[in-house]
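As structure tokens, one chain now follows by itself in the form predicted alone.
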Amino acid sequence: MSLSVAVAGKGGTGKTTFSSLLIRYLLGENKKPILAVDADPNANLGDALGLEIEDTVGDICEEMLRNKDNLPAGMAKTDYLNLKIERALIESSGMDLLSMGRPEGPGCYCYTNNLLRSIIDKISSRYPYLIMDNEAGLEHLSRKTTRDVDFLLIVSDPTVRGLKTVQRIHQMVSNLKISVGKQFLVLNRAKPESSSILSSHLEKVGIGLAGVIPEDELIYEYDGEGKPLVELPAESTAVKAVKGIVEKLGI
């Protein structure tokens, strides 16, 4: 089985939290190995997974651009870039992490994008499960530096502004002609009254509601103490909610 899931949403909605709990679920169900890709420039998926990031793909691209005339003798650009990216992979039990980092500097996109696309696709094809934590702009999906995804899960907080952002991301996918199998909304940090207040706006979003994740004090506690969210206990309300969403979608 091969499954790829991209998670998107505006900053602060909890998409990284959702991504880490999705990975937690897959690991618990022995669905591995997983390639976790942190494609948000404000990279913090590593913290949520308890992994320390050293190098990012963005750093590697910028280094390659600076030194493009001084690469090791006899080594093709593709081989050099592939070697550096392989070394940037953070390996863990059942899961590896690749951090894309910030968008490349001027000129770097044209110089490396074709090489980068084939290398990332080659790396991701080794894993039956790919979970990608995106920025709202879907930078790496739109550049197609990652393979097509089976699910795009757009995370929103329970606000009208958040749902409008979901609409824009949904429209962006259509406009950019990104290959996405299915799109769903995940409503995060919801209070009991949220659904009734936002019901009319939910209908305008244009995609189905995968599920609702209630506020969970354990998440705030773990964040405050710097504990990885993948270590949250099974009784966590957020963990239970994500389990329900994943099983509903058949991921």
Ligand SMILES: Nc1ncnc2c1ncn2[C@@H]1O[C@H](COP(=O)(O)OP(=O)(O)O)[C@@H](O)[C@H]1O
The other form holds:
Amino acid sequence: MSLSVAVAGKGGTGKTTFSSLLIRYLLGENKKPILAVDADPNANLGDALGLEIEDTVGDICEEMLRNKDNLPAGMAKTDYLNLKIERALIESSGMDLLSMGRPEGPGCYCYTNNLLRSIIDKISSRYPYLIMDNEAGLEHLSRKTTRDVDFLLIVSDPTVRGLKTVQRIHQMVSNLKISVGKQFLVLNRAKPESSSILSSHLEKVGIGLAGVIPEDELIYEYDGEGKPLVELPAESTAVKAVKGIVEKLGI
Ligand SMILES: Nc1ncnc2c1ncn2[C@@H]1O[C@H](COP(=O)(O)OP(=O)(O)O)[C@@H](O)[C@H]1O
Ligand SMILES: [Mg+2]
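So that was the form predicted alone. Now I'd like the form predicted in complex with the ligand, please.
The next block holds the full complex; its first chain is the one shown before.
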């Protein structure tokens, strides 16, 4: 089976946290190998996964643009780009990480002839599980730099303003060039009083609730100490909540 999940939401709502807990769950269930794609230019999925990023796809494209007339003799641009991107993959046990970095301008060679997309498609097709941590603007999804996704999970904090952003993202998705399967909302950092305040607003969002993740002291602690979130213990309330969400969605 093959599964691709894109995680979206406003900055700071917990996209990276949720993505890494989703990956933690899949690894625990032996659902691997996983390709983790960090599609947020303010990349920090690597930290949450305990992996050091060296090169991003954006950097590679930029370098390619600068050196396009000085590539190794006899080497086609496609092959050069392919090789560089393969090398940028950070390999780890059960999971590899590819960091997209900043998308290039519209004139960039990599984008203008869909080269990048075909390379990323080829790489991601080697993995039965693809988890993509996006930036709020869904830039990589809208540029079609990545493959279609089965699930789009939009993370929000439990505030009315947060839910309005969810609505905006939900509307934006219909304009994307890639196809998106099911969409759900994930309410993160919920406090006991959150649900009653928000229940009336949830209906207006027009997207089903996948589940609620509570505020978890352990996440603070791990982030504060720079410990990877994939190493959170099973008793973490957030870890338990993500397990519940994933099982409910049948991922
Ligand atoms: N459920 C949670 N409990 C406690 N802290 C959280 C929780 N979710 C996220 N955080 C904290 O919120 C901050 C932003 O989360 P992050 O996942 O980096 O957001 P995003 O990727 O959407 O910008 C981080 O410092 C993280 O530690
Ligand atoms: Mg993030």
